[in-house]
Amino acid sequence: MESKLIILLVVIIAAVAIAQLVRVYELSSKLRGKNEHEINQKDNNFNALLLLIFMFLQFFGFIYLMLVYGWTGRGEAASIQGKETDWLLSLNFIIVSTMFFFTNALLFYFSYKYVRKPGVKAFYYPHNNKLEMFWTVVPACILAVIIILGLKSWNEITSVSGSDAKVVELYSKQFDWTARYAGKNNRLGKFDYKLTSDNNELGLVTKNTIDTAIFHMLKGVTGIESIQTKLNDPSIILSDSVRISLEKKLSSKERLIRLMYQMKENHDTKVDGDAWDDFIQKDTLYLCVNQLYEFKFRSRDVLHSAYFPHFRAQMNTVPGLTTRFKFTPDITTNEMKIKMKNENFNYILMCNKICGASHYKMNMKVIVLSKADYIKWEAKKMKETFKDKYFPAAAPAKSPNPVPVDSTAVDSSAVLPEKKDSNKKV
């Protein structure tokens, strides 16, 4: 505390001393009959020289910082597409740096060369059409090259992949990531937010998940029948505010269950297999080296951004919208540990949008395996599919009832009296 007080006093005394020195200088100038705004030729030349020295110091600092901190310790790009991105970024750096050195060299050199000289009047040069055309057209052409190359790379990275690409979905929510791998058929099952539940957090659509969601919407602890009981039971006394809240919840759930029945009526059970063979991975994303991946992104709550710094890839994850990009990792984790000379190195998936209070911890470790190691890992995960893990009762072929309840036995007219046959499209 005492040291801080001493530092504060020193700063204050220094500020007062500087102010007094400036005042002494002003008074001495008046005594000499010199206006303080007048600058003699010696000072003018000295300032011009300082500008020239500053130019060289600025250029030296720029080069030094680029050499030392240019890639901020990320190492080389670990994907084929990332190397193209690095090339494009390097091209941009070359163009921008060239213009930086050129324009600043002219700026500071002209300040030095054309310093004010006694008796020499500045030349008035207001306009030149050729110069105007030159510094309009040339930057426009350079920007056009940058934009065209950037769009070409962007379209390539975000275009639909061929059948040789493995499909993986990355599901974001505050504050973690969940990966869903397409199964043997390499097709991700459909999803719908209305089916999201504790045992179906990704909202995958199958006949079973629709039936289960309808059952819980009707007969769950906070389901429609429970709310109706509270509203219609004369022995339960509710305040006006509680009654209004329950009525709003009931209205919302009735709308949702109508949509669920419509989904059930239009659902094609032939596509159930696309969801059943998907497998879900948390905490760590495993990838195979030299394998093309198409990533699909969606968000459960707010805007997030999937950022793979080492693969030079990033994509926003938007609620209600599926986005995508693709890349091919070409350096395994073990190889990168050797390149980075760091045994603790790991690739990482981060959120690059400030998505809430715990945004800082929203990340997922990424491990790139050799082809042999990945095949072993994938074979093990194929035994933990969505069907096996989330609906084990549906796995045995002999099971007559794969869901907790047969929702076809539920009479929806008891819930929606104004729609006698709720299985019809609403």
Contents of the next structure:
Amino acid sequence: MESKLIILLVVIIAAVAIAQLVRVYELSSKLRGKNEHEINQKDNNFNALLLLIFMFLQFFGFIYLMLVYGWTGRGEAASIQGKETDWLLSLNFIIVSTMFFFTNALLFYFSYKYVRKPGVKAFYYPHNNKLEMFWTVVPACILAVIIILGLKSWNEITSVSGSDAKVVELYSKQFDWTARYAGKNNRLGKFDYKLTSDNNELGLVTKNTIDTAIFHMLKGVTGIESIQTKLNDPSIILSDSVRISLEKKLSSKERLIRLMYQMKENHDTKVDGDAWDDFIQKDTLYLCVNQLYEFKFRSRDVLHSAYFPHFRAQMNTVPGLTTRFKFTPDITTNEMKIKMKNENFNYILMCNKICGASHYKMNMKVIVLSKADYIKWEAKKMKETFKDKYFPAAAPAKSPNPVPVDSTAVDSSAVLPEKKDSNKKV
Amino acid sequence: MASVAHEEDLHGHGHHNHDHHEEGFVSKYIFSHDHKMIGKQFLITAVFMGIIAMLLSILFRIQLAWPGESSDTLSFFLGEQWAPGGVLKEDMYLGLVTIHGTIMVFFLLTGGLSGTFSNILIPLQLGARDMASGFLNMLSYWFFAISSVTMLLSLFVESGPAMAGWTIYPPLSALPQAVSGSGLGMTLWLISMTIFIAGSLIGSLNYIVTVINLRTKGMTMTRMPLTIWTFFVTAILGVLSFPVLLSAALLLTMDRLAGTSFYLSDIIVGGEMLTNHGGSPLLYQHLFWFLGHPEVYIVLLPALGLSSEVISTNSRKPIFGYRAMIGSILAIGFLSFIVWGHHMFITGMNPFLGSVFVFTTLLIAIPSAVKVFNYLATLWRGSLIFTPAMLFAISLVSTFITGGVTGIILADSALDIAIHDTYFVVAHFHIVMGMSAVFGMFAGVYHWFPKMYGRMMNTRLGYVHFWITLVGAYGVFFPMHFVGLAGAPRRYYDFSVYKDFNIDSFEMIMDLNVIVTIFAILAALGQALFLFNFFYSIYRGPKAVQNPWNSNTLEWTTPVEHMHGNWPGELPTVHRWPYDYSKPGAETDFIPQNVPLAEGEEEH
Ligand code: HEM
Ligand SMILES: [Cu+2]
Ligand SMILES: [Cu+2]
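Next up, the form predicted in complex with its partner chain. The previous block was the form predicted alone.
Below is the whole assembly, all chains and molecules, this chain first.
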């Protein structure tokens, strides 16, 4: 408190002091018969000089920052596409830095050179069509080059990759990332958000996951039946607001379950295999060097953005929409550690779209392995497929026409406790 | 003219009599219909909002430079709730950033800049007695004031202010479960912006009508000062784009309240499965940036107009290429409507659409370059007088260049992939839009202060203020480019996460962040000099003469003492363009617009 008083006091005294100085200045100008709007020669020249000095400061500042910090921040681009981007970025940087130096230099130099001098009148020069044409056409030509090169890269980088690409899905939610590899057949299984639950975090669609989800929706702890019981039980007294919120919950669950029955109707079990052989990977994303990757992005809740600064890759993840991007990492993590002279360096996948309070913590380590290491890792993971992990007893993936099962029968492994946080607000 | 006379009859001011002293306090200072008073109301309100927004930026800059360290400043301003133990809360960081951006863009630089100077200068420079409708003009200010208050109130809400960034992208802004600020705070944000848009529309329509109808005799469109051209085009941009923001906000409000699914699809949030299906967050982004990009020029054009006037006057030279300048303003205005997609290259929008936007966006660089070169040609062989206004105008050209060239990089979709949403973007838009517009605004205030208050601001204090501001601005925003090139995302509360995977980047980012924050504090303190100078000079500054800068435009032919109707007696008649400075054969180095052509003299 005391320190605040002192600060306040200092501020007030400073204001009074400045006021006095201004007063004195004004009185003395008055005495000299000088008017405030007349800028005297000394002040004028001084400011012109300062502008020139400022120009040098600005230029040296830029060069200094460029030398010290330039590109070191994220090191050399670690993907084939990223190298292309960096090349183009450097070229553009040279072009725009030239423009920056050239025009700023003219601006400050003219300001310095043409400061008012006694007896020198300004040159009346309202326009010159040739000059104006010149500085319309020249920037247009430079821009044409920039546009053509830029679009060429852009088309290459954004074109859909062929079948030689490995498919990986990155799934985002507040505040972490989950990866899903397409498994043996390199095809990602279908998904539907309505099937999301603890043992099917990514909402993959198979006959079993649909059945499980329907079962939970009906009979789970906060399922439709339990809500109905609560609403109809005369021995429970509900306040109006609780009742309304329960009824709302019920109606939205009923809507969802109708859609799920529809899904079940239309489901083609032939595609189940695509989902069963997928495998899910958390915490760290493993990639194989020199392998083209086709990434598919999804979001569970709000917008996020999958940002790989070292691979110069980025794509937003959008709820309700699958987005995509591709790149080919071409430096392994171990090689990069040496290049960056840093034992603890790691590639990273960061969230780069504001997504809530912990946005800044939403990231995932990325490790690029050599081909041999990757094959070893993948072989191990292939044994922990979606099916193995969560539905080991489900009908085998490959069978084209699985035996029909009673719709209420549910895979035993699926009867896990209902996702505990759903509807807990009641 | 009829409508103006009619307005005045309404307040019992019959003809243009001089005794406006009979006016009551309320009708003179509060519900004034006089465009000069309304302009000043806009200015003061905007300056106040600007100070708040600047303060907010200092608060979150403290967190960025010294993350996790306890700060007295933070606990002083935010208290235990938002800065427990003097450490800023994560979600409040986002709240501060959001409100800072919103206030700066909309309240300081849209309401404040074009509100102030369109009001003061349009009638004065056109030779009109007042705006087309004084009443609507008053209404437009009061909408602005109410929306300002609402926005400030949202800072004091229990669950915090809006926290989804100034662009309030849904679903984050639509779901209170996703972030605490998307509750009441976001509701207030939406209400405030709705009122703001209403006010801005009324104001803009008024400006447009005034420019079209109330020009005095001889003031053809091609004799209008460039200031008026920029205000005119700005107002048109506002009328065409703000309603789109309103509709975007309306759909968002329906998603929030009425259970519609314009922007929402397949969402599970806070453990709850929503039934919304079929909406698209991209729709919002298209709508938002359809306003958002023209908005950048709504902010920038008036600043360019003001500086054209200031540079020409203080170079004692005609602005170079007057017609090319008008052409550029119109071209920029038009193109600004077909470039919005450059904000969406990596949102999942079709890449082909992206290429179209690359093309249109880079086209806009051409008229911008023309403007810069025309400014340079204006300075060439001039006789420069460095008033504080002139200094600010020149540094506007500098920031316009510096920020403009990085725009070329961001507009190139292939490069944007690597730097989108990093601090490189923050640096770019602060320099090209933030600093340019703020410098333009300062240039305007210093230059037209004598017209607004009939007194002079202190020049020496103006110089000190200018140099602190210029050095501070570059010191804050130049290093930010390099923070961005290191890959640092914007809207991050704390860069300590870098420690885990790249300690070198971490150290670099932190070094620069400390430098930036120190410059930011310096620049902020420098503004105190301006405030002091401004308020002191309103009351005690030396009396101004009628035409202190020897300027050609009509506002300097009005008496120093303000009066209703602006000119005693007849309105001036215009005989020439506004830029006859140092015309060969003339006696003085300026010839006001109301001076008839001399015998044998040719118009430019
Ligand atoms: C004292 C001067 C200023 C400082 C130190 C400052 C600093 C910052 C910083 C560091 C951010 C980024 C925060 C983040 O992304 O995490 C930011 C955001 C922003 N600032 Fe400023 N700023 C200043 C003045 C201005 C001005 C004059 C404008 C007017 C255009 C402005 C407009 C914005 C906008 C639109 C944002 C984006 C807000 C968002 O991300 O939602 N700022 N400011
Ligand atoms: Cu995120
Ligand atoms: Cu834009």
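Residue numbers count along the first chain shown, from 1. This one's a predicted model, so the numbers in the text were calculated from it and none came from an experiment. By rigid core we mean the largest C-alpha set that fits within 1.5 Å across both forms.
With the core superposed, residue 165 shows a C-alpha displacement below 2 Å between the two forms. Once the cores line up, the CA of residue 26 ends up 2 angstroms or more apart between the two forms.
A movement of the C-alpha atom of residue 268 falling short of 2 angstroms is seen between the two forms when the two forms are aligned on their rigid core.
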